[in-house]
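Quick heads-up: it's one chain on its own, the form predicted alone, in structure tokens.
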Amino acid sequence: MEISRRDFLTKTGKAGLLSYPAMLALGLLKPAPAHPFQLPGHGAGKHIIILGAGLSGMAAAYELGKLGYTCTILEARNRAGGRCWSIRRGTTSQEEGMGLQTARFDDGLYFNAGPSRIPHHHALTLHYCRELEVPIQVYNNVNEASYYFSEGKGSLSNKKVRVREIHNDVRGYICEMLAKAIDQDKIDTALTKEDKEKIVEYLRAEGGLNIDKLYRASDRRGFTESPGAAERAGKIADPYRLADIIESGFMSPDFYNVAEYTYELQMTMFQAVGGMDQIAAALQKKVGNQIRFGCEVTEILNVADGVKITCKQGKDEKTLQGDMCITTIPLPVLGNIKNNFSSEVSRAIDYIPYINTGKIGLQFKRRFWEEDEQIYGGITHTNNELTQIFYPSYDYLGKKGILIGYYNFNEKAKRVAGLNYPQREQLALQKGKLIHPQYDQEFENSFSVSWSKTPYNMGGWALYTSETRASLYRALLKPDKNIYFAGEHMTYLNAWMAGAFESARKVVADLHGRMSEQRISYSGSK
């Protein structure tokens, strides 16, 4: 029995049997990419040499490949992904001046040494996850059940305090002060009486104030005894005094509500299922045959008819010729490679600093933070060398788990980077057990990463001021003859995977426009 296309569509459509992917496969629908990047023209016969098989380098090769270019990716390491690196059993690293470190985590456990979060508005990153079929899951970045821990001399110092307690007490006291000031006409708001009444009502709701516009503790800040059956109404502790909160350091920059208010950290956030390296692995599947691993670039030269790149692969030295080059090599590393860049570009490379930052993963026999303390994801903040403790947002209720025992920056990260691997572990355990005494009984093993001492990175991500954005940054936005610069350091999305992807697309558009003699510009994803 024959069936017409129209009948087929009508019947399957009514039955709900034909999925969107199936309709695409049958040619019944055109794909509707979230961020189409369909450039006119082709690059057949042109050879582009890409330095670095991180996200930016591989994304550039992926998009150039769609246009018909031949790409060769030189990667100094024996793995792809760059800073998009998940540490799991068997992972190795050898930092400058240190021995070889091998991860001994149980199978299935991991932590992300580099990026671990995808903001919901980083649409291009999510687009690549969709296009490359990388499944994602929610990442719990904000958790009121996590802790603040402040070392010091205040009455609340040297003890863990639930984030929700500090948040609600501070919010309540500040709303009380504002409501009183408005009531007493001590704020020149140029508002009508009715407007002021509306603001005061808002402050009462926001701060949890009582009918007299005073802050008193409520169930917002949690219970000292949980409510339950029969006569168990639950008990609520008195609020902390505002003076004690201030004296104990909880209103210092170490404890600002960055996870709630910073644009990039607002919920909802996502992560790749199974580790962020799954994004790199998916890209590697697309361009892996173009990558030459273990190739350390030693010279980058503009020549009359293109570029000449020299690299060291084992004991051999090799030279490649190409029409154009895209370098995604981090600037602290790029500055030590022989080149014939312009003086303006060389100055930018030499003077753009990278942040000191590091992480340590700690494996424990059981997920005590969940079992004992009801913490599922989120971050504990401290004012000591740990800076932050991250709780995993995957495998909830599992038997074992890995905490990120510290995630630190700047001077704190620099001091910790100066320690050897056992000393870093000892520091993480010593400081961490002040918050979680379970460390003593439950700890199994660790793996630490200091990005400032990691070969081929030598830092976390680029740091700019308004002055260096206007000068040094702009010097790298345009190509130096036949050499283009890409990576998170070439965007305003420093430290984020979105920076790598956005930069890759911009460079591909610029390079292709030049090679095909077209006016092409990339304004970013929408």
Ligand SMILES: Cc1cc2nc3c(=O)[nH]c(=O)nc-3n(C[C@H](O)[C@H](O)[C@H](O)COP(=O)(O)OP(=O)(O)OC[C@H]3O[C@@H](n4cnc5c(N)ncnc54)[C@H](O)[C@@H]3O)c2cc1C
The other form holds:
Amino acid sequence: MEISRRDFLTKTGKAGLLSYPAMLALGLLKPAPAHPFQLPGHGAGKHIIILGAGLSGMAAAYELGKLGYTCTILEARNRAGGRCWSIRRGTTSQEEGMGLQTARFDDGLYFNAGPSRIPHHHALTLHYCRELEVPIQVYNNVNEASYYFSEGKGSLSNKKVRVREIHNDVRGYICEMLAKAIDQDKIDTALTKEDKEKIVEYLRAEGGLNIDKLYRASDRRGFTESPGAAERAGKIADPYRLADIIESGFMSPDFYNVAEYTYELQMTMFQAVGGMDQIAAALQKKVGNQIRFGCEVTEILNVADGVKITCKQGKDEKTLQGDMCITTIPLPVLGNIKNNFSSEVSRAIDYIPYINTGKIGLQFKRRFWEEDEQIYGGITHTNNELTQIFYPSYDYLGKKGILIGYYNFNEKAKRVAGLNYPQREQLALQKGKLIHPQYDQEFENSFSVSWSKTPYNMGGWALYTSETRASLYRALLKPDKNIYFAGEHMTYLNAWMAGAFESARKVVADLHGRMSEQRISYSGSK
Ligand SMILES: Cc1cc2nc3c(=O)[nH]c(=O)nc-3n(C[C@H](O)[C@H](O)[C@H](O)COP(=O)(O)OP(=O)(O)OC[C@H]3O[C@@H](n4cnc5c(N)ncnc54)[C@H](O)[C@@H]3O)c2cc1C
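Moving from the form predicted alone, what structure would you give for the form predicted together with this ligand?
What follows is the entire complex, opening with the chain shown before.
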């Protein structure tokens, strides 16, 4: 019996019998129109050597493969993914000058040592999740139920305070002050009387001000006794005094309202189901047969008719020749590899700094942050070495869980990087239990990562100023003869996977344009 396409779709689609990939395979759907990358021409017969099997190296090989190029990826580690690394039972690491560390987390539990969040506007990262069939889920980045913890002298210091209390009190007081200033004509604006009235009305709503335009506590800042049945109306505490909030340090940069105001951190955010390394694993499925693992590149040379790359694999030294090379090796590592780059390029590689950053995963036998404190995902902020505690956005209501016990940057991360693994654990527990005393009872084991001490990265991500963008960065945007530079450091999307993907596409477009003698310009996915 013949079945029409329409009937087929109605019957199978409605019943949920066919998955999206199956429908694609049967030609019943067009591929998601997200961000296809269809360049004209082909690269058959050309050999491209790619240095590094992180996201940028693998994405470059994947796209070049679609164009018919032959790629060889040299990867120093015995795994793919680079910074896209999730720590689970059996994961090992050995940082510079340290012993071997092995994760002892329970099966099924993990934390993301590198990327943990995908902004909704990182269209290319989401495009690859779609194309490579990596399931994603919402990552809860903003949580008013989490805490601020300020070490210091004020009356609100050295104890945890719910984010919603500080947010609503500060917002309320600021709106009250502004409304008062406008009412008393104390601000110098060219606004009409009607405009001013509208602004004051807005401030009343925004700050939760009363009829007299004064800030008084409301349920916005939560309850000290929850509302319930019968006579239980619920109790609200008085707001904190603004002077106490200031004195306790809650108006310092450590507690700025970054999550809602920073473009990259605004909800909705996503994560790959089962660990962010699932994105790397999906790419590896496509290009894994081109990766040579355990191959540490030791020399990168431009030669007359292409490139000559030397690497160390175990005790052996190997040399490969190719037509062109794409290096995605992070700059602090690349600077120590022998090369014949131009002096301009060498200078850029040597002088672009990378951030110090680190995380620790702490496994607990009970999800006390959910059970006792109603915290489901989100971040607690501190002004001490921890900087942040991240609560997991997976396995809600589960039994055990892993908290990211600190995620710190710059000087704080540098100090913590100087500690050995047990000392880092001790620090995370000692400071963390000031916020969650349950740490004492519930802690099981930990695994820490300092990116500045992690071989083959030696830093978190590239840091630029407007001066270094104008000088050093530009030197790497062009190829050095037959060698192209890719990776998050070659974009304005530093610290994001989207940077790795955008730069891979940019370099593939440039290289392919040159090899196929076409004018191709890549202007980004959006
Ligand atoms: C702490 C942290 C948090 C982050 N958070 C997020 C986030 O929430 N969301 C997000 O989207 N992004 C995040 N990122 C950024 C994201 O992880 C990176 O932008 C991206 O993974 C970089 O990919 P890459 O291919 O450019 O570099 P890498 O992943 O570093 O790949 C480089 C590869 O080169 C290899 N290599 C190095 N030296 C050699 C050598 N001598 N020979 C051969 N191979 C070598 C390395 O082993 C590695 O595999 C975070 C990064 C960090 C560190």
